[in-house]
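The form predicted alone is given below as one chain in structure tokens.
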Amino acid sequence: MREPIVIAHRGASGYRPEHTLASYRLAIALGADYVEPDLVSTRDGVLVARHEAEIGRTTDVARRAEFAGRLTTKEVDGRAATGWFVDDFTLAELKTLRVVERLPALRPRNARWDGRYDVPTFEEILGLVAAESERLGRPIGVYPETKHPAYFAELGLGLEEPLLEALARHGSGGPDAPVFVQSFDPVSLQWLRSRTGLPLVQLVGATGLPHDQRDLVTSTGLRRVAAWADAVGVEKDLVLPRHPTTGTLGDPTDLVADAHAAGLLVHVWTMRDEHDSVEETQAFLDAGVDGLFTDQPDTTLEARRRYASGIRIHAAM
């Protein structure tokens, strides 16, 4: 069987501010199989990597007086959000901003990199991946997500077509390319399915809002998903639930077996050193997952190496 893949979640985001070229470059250096950018669109239709449409928590825009007037409230995926939104900025304007750590309380060491990096375009990420693949002599995959696709479609800034065009320009548009395209939105994936043979991934969270689609990971739901996707990317509690008081891992659910029966791969998110261990990662490998999103690729790769070598250290169950 193919070895489960290790996907660098927004790059090596446990070590550098997420969605920066530095974060992606470090993830590649640490050995990640894939790097994952969340894609949103600027006002002039350029795909860039940000966690969400609102950029106040991930850039220094709140401290930039020239953009104070763009503070606003918008509805995104059915919820009101106040801040600065990527679709109100041209790429040239966005490039004047500098990235900051999104979770400084959790990752204070990442905050030392605040102000050093700009917001990368999808094209820049693809260029980095291509250059590093050639330099290192190994294929490095890319695992983009269409973020808030319905929101951007309503603005006339659809994400799917420019995503496919960018991949094609970099020779990654064919079904054998090391690419997965993911989304929480089935409509986005269904549009993509009608236009590409690239593997697609239906994302499903464990907690509901704003995408309460847990019915998609029932045995019946997974058979439906197989009509438009090749894999499910699921929050890890859906595979190995935690005890609500002790925090220990429970028995595996039927999700992996049901997904495999429907012909779907299972990728889980997100492994983090702050919460997880090598032993816990191995528990997910024991559960049969086909890929793991991680903020610390080196930790997850070490867990996979030990597992493949037959060194099993089970997390407390």
Given for the second form:
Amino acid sequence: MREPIVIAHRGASGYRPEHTLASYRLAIALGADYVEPDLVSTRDGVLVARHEAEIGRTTDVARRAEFAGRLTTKEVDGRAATGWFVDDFTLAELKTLRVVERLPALRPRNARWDGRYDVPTFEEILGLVAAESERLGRPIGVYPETKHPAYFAELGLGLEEPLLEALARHGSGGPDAPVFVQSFDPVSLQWLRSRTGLPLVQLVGATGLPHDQRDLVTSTGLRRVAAWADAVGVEKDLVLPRHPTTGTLGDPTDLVADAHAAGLLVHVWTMRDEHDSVEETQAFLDAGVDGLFTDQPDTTLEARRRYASGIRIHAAM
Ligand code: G3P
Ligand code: CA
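Switching from the form predicted alone: structure of the form predicted in complex with ligand G3P?
And the full complex, kicking off with our chain again.
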């Protein structure tokens, strides 16, 4: 049986500002199997890595006088958001911005890197992954996510076609390529299913619309999902619920068994040193998951290594 994969969530985002080439490069150096870019589109249709369409929290745009007039409010996936939006910037304009740490209070060491990096394009990420795979002599996978695909489609900036084109240009278009394409939006995945044999991942969150689609992870729902996806990427509480007051992990749900019965892999998000111990990570391996998103790839790889060696310390249940 294949070892569960370790997916560097937004790169090694526990150590560098997320979604920068530095974050992906470090994740690769730490040994991650896959790196995860969330993808959005510039006004001129170039895919870039950001977690959301609004870029005020992860770049210095708010301090840039020349872009002050672009502060606005938009509705994204049914929610009003105020800030600066990637779809109002050409790639050339976006490249003048510099990335800042999203969580400076939680990760002050990451803020030391503020102002050093630009927003990478998907092409640049694929180039880095190809170069590092060659240099290190191991295949490094990419695990791109279509972010707010309906929002971008409405603007005429559909994410899916340029995503497939970029992967094909980098020789990652075939079913055996180390690629998973993920989305919360079944419509995005269903479109992709009609065009590609690449493995597709239906994301499902545990809290908060629009990502809470728990009807998709019932045994019936999972059989439906198998029509357009090869895996589910679920918020980890859906596999091992945490006690609301003590914080300890509860008994596993039926999700992993139901998903496997439907022919789907199960990847969970997101392991974080601030919240999850090595022992808790091992509890997810015990629960039979096939992959783990992580902000600290070295910690999760260590948990996997210990687990494979038979060193199993069970988390408090
Ligand atoms: O893609 C897995 C996980 O990253 C989903 O949530 O919001 O962090 O992209 P988000
Ligand atoms: Ca993501």
